[in-house]
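Given next, in structure tokens, is a single chain: the form predicted on its own.
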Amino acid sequence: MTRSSIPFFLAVLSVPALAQKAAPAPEIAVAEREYYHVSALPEPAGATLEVSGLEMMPDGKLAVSTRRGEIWMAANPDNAAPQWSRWAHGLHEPLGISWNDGWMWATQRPEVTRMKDTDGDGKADLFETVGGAWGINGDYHEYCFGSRPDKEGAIWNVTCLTGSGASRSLFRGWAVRVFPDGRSVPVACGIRSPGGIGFAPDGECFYTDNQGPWNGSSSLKHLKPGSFQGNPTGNNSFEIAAQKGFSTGELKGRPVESQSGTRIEAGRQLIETFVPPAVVLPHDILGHSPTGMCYDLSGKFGPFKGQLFVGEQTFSLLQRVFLEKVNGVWQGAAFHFLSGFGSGNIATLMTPDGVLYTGGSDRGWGAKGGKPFALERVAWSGRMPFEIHEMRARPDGFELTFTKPIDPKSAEDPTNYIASSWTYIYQGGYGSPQVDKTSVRIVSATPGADGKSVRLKLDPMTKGHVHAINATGLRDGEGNALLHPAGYYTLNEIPH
């Protein structure tokens, strides 16, 4: 049996040589602990942790909920040994926690549930089903990942298709947005395999789908309202819907057929409500399971204020994404962020204050970490990582700026830099190689008056591809080489 027959999330346990293609370099993985600082939280005792939500309550503690159904509470968190005591069990594999409103939200898999602790004792003793208007029949992939509540208190909700390749549920490969006063939603079509959904500061909705059956790569996702994302498995949900007297919601009718073999620019012009992937996250090159994602709003997490990260299940990661609009439409780029987690990343949490939290597990996938579960902080040393900081789309090429200043002379010599592009199959098969691959010649390269950015003009750009840089004849004031220096921009649009 080849690897494309095989379902994602099985395939990925046969792949321990490729885990060696993501990851950085083992030094690499050294050098970064010094900037960012990475700590083991003790796990309850007898308990298995399979971290899957994550949310910081209002007292301080740590809500942790897990794929066998439980939410833990662990008190002093940032402690060597943080008090942990079981909040709440008996819930069917939740993928997403929130506190809101005085309750505790919770996406399980056939519903969005809200809890509450009436007694003060410590336990959950109120438990009310909020909505979900999905269906599931007990097939392992039938997921369902949650999100916090947006600016109306709604929770939104994607769901995976049924045994990663079909839809035999309800709106099976939607987006369901579930109010608290219990509506259901239907807003997007199109999902394949999510792993995790979040929002960006400005309240806009994106969640990770993986490679898979019209998907060439694992990405990142804009979830806009009535959008079609790719993948046209769950469309049945239509006709389904209306038998059963469901509203579609957002969506005003089925799309176009896709059609297999193509590309995604082809799709985007074929289907009105297409939205392209706002960031690929090349296949063994960054990873090969994008999940929960959280942003930096705290500015106390390093230079990275605003700019979101992501986690990573199969190669135990953290990746880092800068967005940015063009022409209307998401797109930006990806870098390696971090490496060496105990286990495969599924939930991210930020604080206030400016730590991460991530945990997970690897059942049923298989994780580089090596460890059935592991929960980590993350904190920043308070140094400076030379760092490519932001890669801004420009008209002939790209704007690169970075954490510290640059060695001007390095800077401008195009030598320095090696650029190329590709894209992927939009296809019913399973994934895809990279295909029209290009060269790129760097045109020049121009050090910005701040001398912490170049301008880099390139030929060709070419619409729809990833465009990777790779700076790493680049250094800083000091000599230094970049840490991550490269980076992979999916271009959607050319900026006019």
Contents of the next structure:
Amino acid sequence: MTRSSIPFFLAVLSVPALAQKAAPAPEIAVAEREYYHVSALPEPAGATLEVSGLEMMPDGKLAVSTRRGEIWMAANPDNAAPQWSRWAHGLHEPLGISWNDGWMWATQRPEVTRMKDTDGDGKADLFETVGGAWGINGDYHEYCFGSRPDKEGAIWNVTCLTGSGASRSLFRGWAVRVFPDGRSVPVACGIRSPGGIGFAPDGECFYTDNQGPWNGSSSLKHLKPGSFQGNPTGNNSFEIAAQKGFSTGELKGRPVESQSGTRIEAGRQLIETFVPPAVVLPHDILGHSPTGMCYDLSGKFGPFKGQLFVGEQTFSLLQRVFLEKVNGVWQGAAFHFLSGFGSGNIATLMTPDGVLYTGGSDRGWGAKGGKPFALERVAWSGRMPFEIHEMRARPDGFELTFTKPIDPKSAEDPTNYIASSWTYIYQGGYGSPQVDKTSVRIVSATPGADGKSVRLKLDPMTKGHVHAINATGLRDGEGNALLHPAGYYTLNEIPH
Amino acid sequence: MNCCFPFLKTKRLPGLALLLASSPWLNAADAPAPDGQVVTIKTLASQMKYDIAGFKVLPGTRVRLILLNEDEMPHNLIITRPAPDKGLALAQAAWALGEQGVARNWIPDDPRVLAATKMVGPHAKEELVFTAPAEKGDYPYVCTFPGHAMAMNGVMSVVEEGVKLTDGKFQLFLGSWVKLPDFSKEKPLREGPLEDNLIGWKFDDYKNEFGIRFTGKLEVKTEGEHFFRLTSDDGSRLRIDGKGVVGQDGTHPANEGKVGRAMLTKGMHDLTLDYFQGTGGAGLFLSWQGPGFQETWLTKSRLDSPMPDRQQDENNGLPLEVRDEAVIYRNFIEGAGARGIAVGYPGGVNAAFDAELCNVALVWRGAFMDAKRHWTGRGTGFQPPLGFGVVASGLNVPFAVLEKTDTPWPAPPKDLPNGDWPAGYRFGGYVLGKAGIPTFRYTFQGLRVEDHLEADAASLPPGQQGVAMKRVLTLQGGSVPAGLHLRLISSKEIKESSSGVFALGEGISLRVPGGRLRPSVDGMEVVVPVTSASGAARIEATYLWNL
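Moving from the form predicted on its own, what structure would you give for the form predicted together with its partner chain?
Expanding to the full complex; the earlier chain stays at the top.
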């Protein structure tokens, strides 16, 4: 099927669905599959493969950890019938595995563990506790997501608050770096309910935090060492740590008390260490529950080299995030990327060859995919989707670049873009509606000399707002519309 | 419902020129009420439990009780006269039979026995037919095989039948429906009082394409939760006081019934039952059950099966099966903390290690763990062992230096969980050996400690039936401080039965050469001195469960 035939095909199929809003309708998944092939891996017989972590082994096997505490190995994972074997079991809901220095590292709920198969029988037999100085007391919400090792071999861990909004034990709602020598060093506080953690290509650590108290919307956040991430619930750990003689690591003191009912922008003014969400993943528009992230540097995964692909559990999706640093603060844009996954995506992995694996489960919260668990492989078909490539903030607007040459006539017409902006209430109550909604005028649209970009001047540009630009009327050189015409940019800072 | 299921048992009924879709739990439609009640009780494999906590019967009913033994051990079931002790006294009378016990199926010659099965072997079945007492009350049932009664018991409640409908009326409608219509907008063909206040669907000769609205009043004698079981062929819906309680709309055969519940106050309540029949098979079954009364049929037709019991679901979780390799379950374990690591060992024994206190917290026999709590839904809270004969060591650290023989054991560390191990301890993980059996590792004041448990049939005294688990602790890598002791258990009641052998409870003992019994804050505790020979210390202990 050619790209140009799709709109007609979709129009025929989807008439009743057209009036519905928000979540990508299933037909978008059909269009997306022309550019990205998604195939389900057959699960090991009898296993409940609620994927919670993924890693590519040096021998080409795909390691898959599960919420039920197993680690499975799939030999020939790209094959239609991979050969499965169980490598480990009995772990406490590991959420993050990685292979480093001859060990498999896993973040379990209570600790970071490293494992090894010392006798070569294909099963781990040595389980060493590395460390993990955080409290845990039996609540389901006490999840702990672990990163891959950083340059020093340390694993970054983000702990969910005990219960959705309380913290009764040490360093819940914190990020704790666990070094191979067993040291635990807290690096950030103010976390609510993470769904995944990872690094951007330059080595900076990011995590996703879910909508809830003090999180008006879910977002991708930058774990700047010493930072407060916005949720004050876990700040009582400063006192607990002082009483018990624990170091608060990179955190130099308890942040000033947050003011409920304000805005994040106001919180930043009040609280010195407050790092605002780098990229808001607008609730209901892009998803409900963002999770793990990965990026491609090989270029074999298509045109989005260096950008983040972020899992989404409730909507069974992958999102795409473009990041830039403006005035020393990370921010950027989020876009729909791929939809229609089988279950609720939790873990994502990009192989050095540019193949993305993702999987998860719908247990506890439900997912649109409908299956209780799934593991899927995503590969670029080689065809170029027409997408917004990058969305960069400028002092008076945005510069959009595209994956394909654009039609200059459609690009220079300001009426071919719809812009708006809004923010969320920064509050102790659960979530927030979109507030301070502002209609934004496209003052001008100037196509770039490269034929693949457009410079938009906007009025107004509002610091702290999510700016949505929907390039509905833009066409590529062949007259096709964008596959996903909208970008959502979080304007923490306006470039000078 | 215009179809039948050839794979199910079907019955040709006199006077009906059609096949009724009838499954094994369905009694023939409109047959007279059966003279009796069938109750099936299963034993759960390796859990020392019956699958239901109780059942209800009518006074004087003939009861056919089927005991399905799905366990590897033999069990019986004896129903006793009402007693508040869950039948334990009777079970003790059975144990007193001693050597005669086996020959007499562990049934004592005792006036408290109302009915008893013989011993039922593994995976065997036994039927018991008896007449329920005329007197209302709670009659415990129990397995009297020695050691089983504490966990294997339940209650047969002899309860009255509930009241039937009063002021029952019907309205008959004709129409071709695939779903229930709003009968209030339809014109009835005819209406009138219900014969005997019993709901029945046969009026005139209509077999197809009709509908009926039944109304009446139900008297609730005790306020509380009431259950209504409804099924029909084809659709039906029940409302109490105008509120929907349970329904099965659309065209379909009858099944085991859907159960709806309603909180009802004392007094009269309005019942409205709508029913329609398309074509083919027809049927309507409605019962209710509430505080102090047994499931009572409001329809002329009734089902044989008992009302689905929620207890059954609770007892049937996701048991983790242990075969010839150890199974590890690291999770929130009741009695072993939020950093609990449970191990099911081949050979029918289990342990749970508390990775915060660095100590064995629990040992038990039989079934390992039920993973349902943590592996379905969000999974909050602590899960206790699934098996039986649970021994809790008393949550505390394993080692202490005792300057004198009466120096008290230090109080457990406070404020756990605190993100760290108790002073001097650091948990190190575990290494898997033969059959995937873990050896736990931790450090204590610079010493490397290994703690290993496994089933050890050879530890059983000759001729004794039961299971045994051996525990070996080693300390290496430094000098053992003078006066160092290991505490194996602290609990309410421990008796030293012979030197180094301690009775921990009914049929459970601990053997520790050199072990010493002394008072503790909990009651009593068993400690053993740790002495170093050639730079390493080694302590051996054995847990024994008789029978």
